[in-house]
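Only one chain comes next, encoded as structure tokens, the form predicted alone.
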Amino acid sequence: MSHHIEKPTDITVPPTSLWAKLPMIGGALAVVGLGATLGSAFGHDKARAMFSYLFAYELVLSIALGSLGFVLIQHLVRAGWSITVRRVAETAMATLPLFLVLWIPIGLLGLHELYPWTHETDEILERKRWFLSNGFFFGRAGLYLVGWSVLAIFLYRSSVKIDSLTDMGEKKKVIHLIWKVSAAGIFFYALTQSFQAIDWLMGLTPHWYSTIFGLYYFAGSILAMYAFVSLATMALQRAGMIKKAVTAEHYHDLGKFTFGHTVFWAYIAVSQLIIIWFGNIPEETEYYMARMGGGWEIVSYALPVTNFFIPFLYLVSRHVKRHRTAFAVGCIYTLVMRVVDVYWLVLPSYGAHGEGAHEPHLAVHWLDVAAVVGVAGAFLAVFGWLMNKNKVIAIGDPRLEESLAHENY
């Protein structure tokens, strides 16, 4: 670089600013919102409270598991274009160890209302017994989400230490082993967010096959990663925070990964419906047909419009993709298609099975709201606490400068 660049100076969170009260705020979300669902799980709603907590675990960990996808990209391509945006995402990928004790409800209270195959048997499941029994089923869930918290914790403290460090012999020291750590974490983290979904989405559907299923839930998360991120970074913006260390040149980026894994999104969908519906097999084609009627085919025709030609168009602008308000409206646009996209995945299930078994209908509840309100909650609770623990951005990384000079060609 030909001259020097001011490192930033407004980097913590003001006590008067809402984001100090973020932690209180989400905590008494969680405590409504989990509250009234779990609550209503050991009463007669119980089946429907489950699916509802389900929807909303899953909607919400996308993020979480985005923001660990996106922190070990960088540091395995050593960006440093991202260095002033990487500690959102950092902070978002350490709400993982929250999700382990949110499992739990999921583990305990509805693993009978919401995965047939424990109560079920057919020669289909009864030659898938190997993989879906209860001790390998809970085995498998141990080991994703103590893997997730354990690699997003290091990654974590690693990052926020190199902010206190002077010794630039010792900050290379630890950017060297979290590329280590993030070369192995990367397959971890490949292979664990895909059989979450196969199991924790999947199974809920046990005679389904698919597979490219696991790579169908990478894209929506990242997807919404890209969106939570971005709103996120404008929030802390305009509570006067790295005012000048965020510029259009990375919401640009930022806008150009949106774009690209929206059409990733679309590729993955139409690639495995395309090849489910020309096989025309019973055991593929139940997923779909379960979605064809009880008015959730309105959403299956309508999600290649919303979830892909309409982002598609709209993000396509340079101008939204500099243009911050206008970013903004991409942005949680992008997050309200992934609560369809996962609402759609997760709810056709719910009454296709067991005793009373029907046709899946679309009715919207109560508890889906309250769902969601309860784990967002606690996820904002305790990205608010991160946040106002440590700095807003990953300040003592020798490659800052870089990212602060960022331009687009």
Second form
Amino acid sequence: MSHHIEKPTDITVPPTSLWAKLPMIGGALAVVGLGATLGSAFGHDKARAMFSYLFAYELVLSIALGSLGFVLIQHLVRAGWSITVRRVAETAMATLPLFLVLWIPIGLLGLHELYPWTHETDEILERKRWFLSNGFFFGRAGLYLVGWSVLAIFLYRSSVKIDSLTDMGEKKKVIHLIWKVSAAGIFFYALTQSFQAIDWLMGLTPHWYSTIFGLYYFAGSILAMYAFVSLATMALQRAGMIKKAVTAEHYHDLGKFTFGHTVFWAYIAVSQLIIIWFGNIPEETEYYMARMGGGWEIVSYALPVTNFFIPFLYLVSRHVKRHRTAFAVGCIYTLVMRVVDVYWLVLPSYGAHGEGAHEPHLAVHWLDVAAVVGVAGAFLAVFGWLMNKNKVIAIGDPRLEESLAHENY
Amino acid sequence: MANAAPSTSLALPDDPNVRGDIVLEDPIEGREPLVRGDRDFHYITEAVCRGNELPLMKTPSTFVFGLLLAFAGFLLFGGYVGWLFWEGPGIWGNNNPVSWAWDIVNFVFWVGIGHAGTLISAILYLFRQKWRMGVNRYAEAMTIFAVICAASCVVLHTGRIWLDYFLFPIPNQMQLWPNFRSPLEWDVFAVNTYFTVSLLFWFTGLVPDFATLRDRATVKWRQLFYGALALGWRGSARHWVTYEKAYQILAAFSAPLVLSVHSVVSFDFAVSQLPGWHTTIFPPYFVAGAIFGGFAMVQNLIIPARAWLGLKDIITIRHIENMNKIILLTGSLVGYAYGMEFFVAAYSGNEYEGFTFINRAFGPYWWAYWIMLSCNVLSPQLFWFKKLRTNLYLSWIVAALVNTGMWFERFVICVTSLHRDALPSSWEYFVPRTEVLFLLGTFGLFLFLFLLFIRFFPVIAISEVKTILPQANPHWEGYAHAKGGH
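Counterpart to the form predicted alone, namely the form predicted together with its partner chain:
Next comes the full complex, and the chain you just saw is listed first.
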């Protein structure tokens, strides 16, 4: 080929940019937010603090876990287009060990407040003891969290290693190993991401069950990941990095996937709703009944509009996906709506069990904000630290040139 | 980039019957060429039209034999349907609800087959997966014929088929309206929309190729036949612009149909309260299964066809491998759904759910369950190994196993869930008798249509495949450059 594409050179964080300060900023937010939330967990607001914390944890985890899924899929399908943005997702994925640490408050502090099966009993719960028991629960959590961390660290390190390799034979060795690990990893990812949703979210209402629940979390998680990766890439470009490496063509594709997963999320959500509504069996409708009173019905009725119709009509446009500011608006909106979705998954269970149990009612608490600030701050601190530590683009990937020249036609 | 690696093709042997089967290493840089050999635009036209332009009397005898065999199957179908009209659906044993399964099993089986065609033509088009261009025409044709077979199952199973128009919401003097809350009614809309859009999509893609055949025609009937089908296509720039737009819009319309049709089919089961049917994962699980079975059918058809038609340079081993990867993916998704159903049945603490699944695996129909599981979940796992997924014989065998498994999946869902339902009076061990002839007959119908398609229609999207040749790349610098390498 005669037209050689130049490899980007603006691939490290400039020391004066906000990115260089991100670890500090994130760390400060984490200290404030986590301090306030976990501090309250030792006071009389313990239950509320734990619910807010779980909400924030699952919200931010969905970005990190979605990134793991994205990276695994990119390797397995030998994707070329995404290489210029893959490092951003890899870095978000590499924060997964943080979630091992952040899980400790859920396991040590909040188990009793969050999960009624730990102390309540009835005939049905007794039949579920084989699965819903402390030992097995902790064992599973350990498996998910350690497994994700090991997988994420391996994938991240291997990708960074290729950055400095020049010999194609050595690169090939690393890449072949990545491919093999990804093949096994996708099985592990599919099962563990579903079962963490079953354990940590479905377990909030231990009588209720839905086979599609793991997919519901997956859809939202991948969606949040696409919005986050797009926004982070835009922020890198604003700070003067990878200026020419990421073009409207890449945003167009990221936008298509954001659009596609908006539809996918709605498809999964409506499948669950129609089947449960139509069947009208009390043990299943319980989940929706809890979300149809006390102000929650407003969120329930709004979700199809705010999380499907509006982003659908907005993101369907080719112009929006290729226009940086317009697409940024779509991504921010998508992330905000992801917050609403996870909030709607977790908080209706607050106060529904135990002493002083009451009908669920929608009441936003300052702890919800504090918890999100804390967990997201910790996430951004690790994310920013890794971004500063290594190149912001997978510069050594043998297919980088293909990605740089990527066009949608 | 897709078109930038002509040097690898030079290392391949000259025999076009061998070249297409040679497995190249997965490149970590650049891409394998989609069409093998130093082919020019004209070669593509020649290779595809050759089969269509053979004089009628010179049709190879093997082909005539195949066509007659398929026609015999079609006659079987016609004969059996005639008997069905005469006697009524009692010959399907429909006096007992367990036996209703037969027509439903076959309907779901056939309508599922079609999904691979729509996925290849619509979703892979929107994803700009250029390898699809070698296989999309077959797959789309398969979709149309599979939906025809599926429709025959539902149209015929209603009992009084002369009242089938009741299915449509036609205002009638009897004030009898279909129940719009019934998923069976949604099925009518879903399948009809699906068939219409698929047909339009297929035909739109065919128009430029019909024009090619028309322009090359040397006898009057072919001129008239292809001339009528080509709708006055002249290949002007304006035609192409309109064509591309129409294609894009139809692809966008078809993409949600990949999900919607089989989701609605799954609602037929899932909105009931029957354990084994009523479970929330059904819609995505059915869609994955449909794509899975559809790709297996594409493999079963295309592996022999590419060899027989001498199209190995256009449909290379890489195409087969890619489709095997999709079979592996969707097979694993189906396995996830089986596992999740079983897990939640145990997790729910609901004894009816629990019984249904234990009964499925170890009850009277245990054999159907284990056929389903081993064919659908275990056999595709062989495709983790490159050696196995690039073996043509093994690919064909696994695809046949998958088709068997997917048929049994529907059998397991319908029959084993019904045969121990809440009404013990309808408990029965269902054994199909003459109904098997009906299933064989639909295969006859399907193959008959498919062979006619191969004989008279361009089996490869000529104009699309030309766009993925290296010469079509704006940066291509001539044959000398390609031959000399970099």
